[in-house]
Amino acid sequence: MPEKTSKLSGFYKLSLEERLKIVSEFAELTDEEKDAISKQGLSLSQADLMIENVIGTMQIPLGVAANFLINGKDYIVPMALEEPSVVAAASNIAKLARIKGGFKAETTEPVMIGQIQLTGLSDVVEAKEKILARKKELLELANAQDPMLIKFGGGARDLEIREVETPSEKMLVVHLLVDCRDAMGANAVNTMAETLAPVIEKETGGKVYLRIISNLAVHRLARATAVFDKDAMGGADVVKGVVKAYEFSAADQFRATTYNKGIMNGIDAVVIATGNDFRATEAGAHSYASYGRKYTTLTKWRENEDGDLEGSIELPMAVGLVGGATKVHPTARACVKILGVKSASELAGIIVSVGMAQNLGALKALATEGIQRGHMGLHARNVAVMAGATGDMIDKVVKVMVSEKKVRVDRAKEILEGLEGNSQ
């Protein structure tokens, strides 16, 4: 049997149908993850145990970025999103990755902090040293919670006490850090604040008000580096632009803003796909952006010694492969199978290296052709449709719209009506 590779020569030129038959062999995926992915996987029963007030599902396109090589594994990464370009962005800077090795990810322990908010304090320093002298057994407190996460390796790691000033007083805010092995951990850690709250209160005489987790989540950090020949990004000179494209955006916080946008459409595809909590992912990276320092960027670039561009990632990645959405929607169940991770930690790493690739694939096209010719292509297509094309008359209209530079609804109706009055 050949070896399994993510490295796919044409495989936007293939039908659906074979696009989905070359996932599914690489992932052994039975007839009913198929369905789950092809077909509408999440049933309005299954809809009506996840959220309030029901009525429908709505769907999203479901694409699989191709050629990732991560740590020397192969990888086919599904990716929820309706952005154009974005797919073929993260599949094409993922191929020249692999001519110098491919991604190098790592992430620090998955430690979430849970926040007990500490209020109405006459003696803040006092307080802070009467919940030290009782951390061990705080600690032990707040494991008896959760003997599960106990039993895989995890639990509540450690306590720190933060004095935050506001308005109205000086206040304490205790850190219970708890390691959540593969769960994103936000059941687990509130559970666990709430318990200690009122102990808290009892132990010091003030008065608890927030017991809840921070999506700044410092302690579980993902990173991924990369190195990218000079010659097949272009030359020195597309190099170099990357690298200035870069600097600006790590020095102008308008810039920044949407330079992360870029990183997030990414992350947020691999995150969605996998019914993990795009939200907190989003909080936790835009928070940590401006961690300690101005906001700036998540990515880093530089020219190394050969000429070659080195490139790099840092952020929280708290996600998870138990619990939540992840075990209950059949398409999530099946996208994690597409990837075959065994870790939540595995799988932040992917995560981080597709947020890179997006991040190199925008800074390239705004190096060298402008991001609005690469997109303009596939963003046509939507136009056209919304004008009324069907058919073969879709790709007739783009063609002049693009040739024209002129993407727009009225613009597409014109050029339809034209090309159906000449087909009369």
Given for the second form:
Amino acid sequence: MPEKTSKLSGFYKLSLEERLKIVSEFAELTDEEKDAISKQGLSLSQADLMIENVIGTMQIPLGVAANFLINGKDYIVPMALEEPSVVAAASNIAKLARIKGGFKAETTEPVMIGQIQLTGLSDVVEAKEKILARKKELLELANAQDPMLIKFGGGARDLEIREVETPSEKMLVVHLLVDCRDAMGANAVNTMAETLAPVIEKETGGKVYLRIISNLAVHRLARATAVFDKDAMGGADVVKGVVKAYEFSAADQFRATTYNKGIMNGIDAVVIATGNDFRATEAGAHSYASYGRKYTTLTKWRENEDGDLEGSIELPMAVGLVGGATKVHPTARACVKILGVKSASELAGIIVSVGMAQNLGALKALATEGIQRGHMGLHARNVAVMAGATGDMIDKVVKVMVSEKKVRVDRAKEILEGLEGNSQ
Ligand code: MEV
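Next block: the form predicted together with (R)-mevalonate (MEV), after the form predicted alone:
Next comes the full complex, and the chain you just saw is listed first.
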């Protein structure tokens, strides 16, 4: 059997059926899993169990990014999103990364924070001491809530207390640190926090209001690095352009926000495809971009001693493989199988590598020809379809619009009418 590779040259030129066949063979998908991807994945009755007041389901395109080599393993990466160019950019950059060995990813332990807000204290120092004196007992009580998590090697690890000054009083905020293993962890952490609250109230005489996970998951970080060959990048000028683009972005909040949006184009697409909570990862990412510093970029770029481009990324990545939509949604389950990941940490490493690839794709285009040319082709396809073009008329209309640099529905209609007139 030949070695499995995610290096799929010319993949974009294949038909939809051929692409699905290749991915299915790569991931050994069953017919049912193939259907979950190419036909309606989520049934109405399943959807009805997931949220309230269901009236239907909403579809977005699911593509795959090719060429990802991360920690020496090949991945085909499913990405669910509506924006053109993102999947192509991720695949292109992943291909460049392979030249120097691909991405190297690592994660911290998957530890989440549960916050317990303690108010109405006459002596915060004394209250703090009282809670810390019972730390062992409180951690045991938290762990008794989730025997499954303990069985898989996770559980409450530590308890920290912060003082938070507010307009009405100085509050204590207890941070319960929980190793969530392969779960995203919100349910486990919130249950533990709710269980500890009355015990903490009784011990201190204070009043607890909030008991909730924090999405600023500073103990659950994922990092990746990669080196990009200068010649493959297009030469020293392109490397310099990317570094200059990064320096501008790191120094300017208006630019850093858009820059991080580009990173999240990749990250969200994989988070969504695997049925994870993209609002949680979005919130964590942007908050981390200003954690203990002025809001800045989530990646760093520099030219190394050989003149190659070196990049790194670091951000919280609270994703899971057990529970939630990841387990319930048939398409998400098939996407997890395509990735072939064995742990939430492995998934987190892939996600941040895709984020970094996406970021470089954007910077490389922005620092050279601009992004409009790349965007224009796919955007033009959508516009041609909106104007009523079908079959091979779509490409013909696109070609004219792109050459004229006029990608508008009214112009697409005129071109289409002209072409139809000619072919009659
Ligand atoms: C567009 O979705 C993302 C970019 O704006 C990111 C960036 O500016 O770095 C191209």
